[in-house]
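One chain comes next, on its own, written as C-alpha cells: the form predicted alone.
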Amino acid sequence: MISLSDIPAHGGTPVTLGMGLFLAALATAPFWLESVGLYQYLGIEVAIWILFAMGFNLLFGYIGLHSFGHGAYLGVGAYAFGLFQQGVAVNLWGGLLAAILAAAVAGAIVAAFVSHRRGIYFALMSIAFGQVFWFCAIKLHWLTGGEDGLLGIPRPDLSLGFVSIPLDDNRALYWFVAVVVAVSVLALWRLVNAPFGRVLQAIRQNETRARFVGYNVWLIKWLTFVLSAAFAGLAGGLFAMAQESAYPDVMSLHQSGLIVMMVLVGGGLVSFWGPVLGVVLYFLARDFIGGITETWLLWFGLMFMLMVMTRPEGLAGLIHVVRRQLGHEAATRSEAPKTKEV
C-alpha cells in the first residue's frame, strides 16, 4: 500500500494540475451545477465539508492521529458563530474569528489530554471528549438552546470597509465560502509541503524515532490538533451562517463518523486531495442514490466496505496507481523502438 511519503513533495508551490482542477471546479460550480441536475445550495455544503475534511486530514492522514470525535469542533465553531451574532454583534468577521478561536481553544484543551496517546487509546479518548461537547450542547439550554439549538442566526453582510455586500442570496454566499475555502486550501498546501509537513509524516511513521532525532513530538501533535480544530471551527462558522442555525446534531458521533468515512474513501491517507474526492463522492451518492432509494446510506456504507477491503488507500490511491501504471507502459513503449534500432 502506498502512503503520503511515496508522493513527492512539491516544495510548496501551488502550481500543480490538482490545484488547478480544484480551483477551476470551485470557481465554475455555480454555472454548471443545475445543468447536471444538482442545486446551488449543494455547492455551499460541499465547499464547507471540503474545508472541514482538509483540516481534519492534517490530523488523520498526515500525523496519523485517528480522531473519531472531530465533529465536536465543527459544532463549537457553529455555536460560537451563532452566539456572537445573537449576543455580541451582527458581524461576519467577528463571528468567524469567534468560531476559529473557540474551536482552537477547545482543541487545545482536549489536545493537552490526548497528545501523549496513539492508536486505539487516542481514538477512544477523542470519542469521549466529543461526546462531552455533545452532552454539554444538549444540557446547557440557557446557552445553546438545548435540543432545539440556536435558531434564526443572521447572515451578516460582507463588509470590506469601502463596500458592504449582502450574503442573503445562496449564490452570493457560495462565492464568499469558495474564496474562504480556496485560501484555506492554499494555506494547508503550503503547510504540508513545508518541512513541518515532513515532520508530521515522520511522526506518523515512527514516533519514537522522531523523538530520538530531536523533535518535540508532544508539542507538534498538540499544535497539529489545535490547527485541525481551528479549521473545523471555521467550517462550523460557515455552516451556521449557511444553515442560519446551530444544533447539537452538528457535533454528534454520527457527523464525526461521516468525516472519517469521507476521508478514507477519498484516500486522505495517501493524498492531499483525497478528502476532496471523498466529500464529492459522498454528496453525489447522497443526491443521486438518495433520489432512487431511501436506503442510500446503506449502499454508500457497502461502497465504503468494498473500498476498504479492496483498495484501502481510497480513490486517490487508485488514481495514483493507475497513473503510475500508464506512465510505466508509456515509458516501455517509447523504449521499444530504441531497442530494435540497436
Given for the second form:
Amino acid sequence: MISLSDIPAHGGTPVTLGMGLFLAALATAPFWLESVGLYQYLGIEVAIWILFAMGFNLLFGYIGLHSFGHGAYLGVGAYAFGLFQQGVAVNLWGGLLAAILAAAVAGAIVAAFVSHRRGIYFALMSIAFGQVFWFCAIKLHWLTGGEDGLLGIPRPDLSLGFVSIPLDDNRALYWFVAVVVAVSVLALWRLVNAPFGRVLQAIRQNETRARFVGYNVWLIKWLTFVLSAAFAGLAGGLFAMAQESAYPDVMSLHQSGLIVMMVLVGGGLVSFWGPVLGVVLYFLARDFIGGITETWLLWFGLMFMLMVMTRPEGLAGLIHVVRRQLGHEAATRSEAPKTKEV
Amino acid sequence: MDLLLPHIVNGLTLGLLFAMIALGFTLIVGVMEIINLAHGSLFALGAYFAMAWIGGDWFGASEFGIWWASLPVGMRYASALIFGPLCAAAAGMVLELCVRRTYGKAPLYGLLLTFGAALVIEELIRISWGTGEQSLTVPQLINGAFLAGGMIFSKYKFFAAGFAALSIVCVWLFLEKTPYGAIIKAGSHDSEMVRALGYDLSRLRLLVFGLGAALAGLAGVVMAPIWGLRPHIGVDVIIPAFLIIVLGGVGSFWGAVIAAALVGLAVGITGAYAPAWSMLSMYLLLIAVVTFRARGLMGRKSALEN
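Having seen the form predicted alone, can you show the form predicted together with its partner chain?
Below, the chain from earlier opens the complete complex, with every other chain and molecule after it.
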C-alpha cells in the first residue's frame, strides 16, 4: 500500500503538471463540453463538487478524520445562501459569506464535540451530527421549508463595484464558479504544501507522536474540521445558486456517503488531485451509465466495491503505481545494455 | 404517569426490537471489527424475501401457486420467519467473501466496502420489487388491537417484542452456553489465538457473518409489518443500530441490549411530548453519552479506534 506521504512534495510552488491540467480543463470546459456530448450545466455541477470534495479531503485524506456526515455543511451553506437572498438582501457576496460563515460555525460546534475522537468513533459521531442537521432541515418547516426545501432562490448579479454582470445564464455562472473553484484550489494547494499540511499528515500517521513533538493536535484537528466545513459551505452556497433552491436531500447519509465514495474512488487518500478524478468519474458514470440504464447506482456501487477490494488507493494510487512501474522498467532498460557491455 | 405509561410501554417494545437489530451487528463488529453498513440492507433483504415468500409471487398463477395461496396465512408467515433470515444469511456470507479482503487493513475499508454493498443491495431491491411502499401480511391471530387497563395496545407489537426478547435470550444462551459461542467470543478477544488453537478462522468468520445477517433478516421479517417496506429502509434501520452499538460500547452484548432499551425509551417518551422530533432524541442521547464516556456505556478498547 502507498500513502500520501509517498508522493513527493512540491515545495508549495503551484506550477506543476497537475495544476496546469486542472486549470486548463477548468478554463476551457465551456468550449468543448457540448462537442463531446455533454452539457453546460454539468460543468457547474462538477466544479462545485470538486470544491466540496477537495475541502473534504483536507479532513478525510490529509488528517485522516473519516467524516461520514459532511453533506450537512454543504446543506447548511446552501440554506444560509438561500435564506440570505430571501430574507436579507439579494447580494452575491453577502450570500456566499453567509454560507461560509454558517457552515464554519456549524463545523466549529460539531468539531468541539468530535475532534478528539478517533477511528470508527469519529465516523459514528460525525454520522450522528450529520443526521441531526438533516433532521432539523426536514422538521424546521418555518425556516427551511421542510422536505420541499427553499425554492426560487434568486441568482444575484455579480457586482464588482464598477460593473454588474448577470449570472442568469449557465455559461456566465460557470465562469464565476470556475474562478471561485480555481482560487479555492490554489489556496488549498498552498495550505497542504505549507508546514501546516505536513503537520496534518503527521497527525494522520501517528497522533501521539505529533503531540509529543509539541503540536496542539486537538486545535489543529478542530481547525481543519472548521476549514473543511467552510469550503463545504462555500460549495453549498454555489450549489444553491446553481440549483436555485436548497433542499434537505444533500444532507442525507446517502449523499454524505457518496462524497466519501467519490473521494476514495479518485484516490483522495494518496493524492491531492484524487478527489477531482473521483468527482469527474462519478458524474460521468451518472450521465453515461445513467443514460443506458436506470439502475446506474448498482453498477457504480459494484465498481466501487471492486475498487475497495483490489485498489483501495483509488485511481490516483493506480496512476502512481503504473507510473512508478513504467519508470522502473525504463530505468532497468537503460541499465541493461551497460551490464551487457561489461 | 397514567398518560406516560403507554409511551413507556411502546418505548420498551421499540427498544427490544432495536436490540434485535443491533445484536447481529454487534456479533459482526465483535468478531471481525467490521462496521457493517450493509446490515440495514440485509434487514431489508430478509423482509422483502419474506414478503415475496408469503405472497408466493414467484409461482405466479401456476398450480403450485394456487395451492400455496390456499394455505393458511399463519403457516406461510411462520415459514417466512425461517426463509427470510436464510436468504439474508446467504447474502451476508457472499458479502463476507468480499469483505475478507479488507481484514488487517484500516477499519475504514470495511466500512466503505459495506457502504458500497448497501448501495448495491438497495438498487437490487428496487429492481426486483419496485420503489413503492409495500406491506407484509400478518395472520389474523396476532393482528389488531387489545384493551388493557383502559388503554389500547397493538397485538402485533407485543408479539414482535416477545419474539425479540426470545431471540435475545437465544443468542445469549448460544454465546454463553455452547462451545460455538465460546469460540466466537474467543475470536472477538484474540482471533490469532483462536487460529493458533487450530480453529479455521476464515470459516468462523464466514459463519459469524452469516449468523449476524440471519439475525438482521429475522429482525426485518418481524419489523416489516410495523414499519412497512421501502427500498431505502436499510438506511432508516442502520442508524439506530449504529447508535445502539456505540452507545452500549462496541462489542458488548449487554451494553447493546441496555442501550437499545434506553434509545427505545427516549424515542417513546419524547414521542409523548413532541412526536415530530422523537427520532432526534436518540442522536442527542448518543451525543450526550459519548461526549462523557468515549467508549459508550460498557465498551472496551478495540482496534476500531485507530
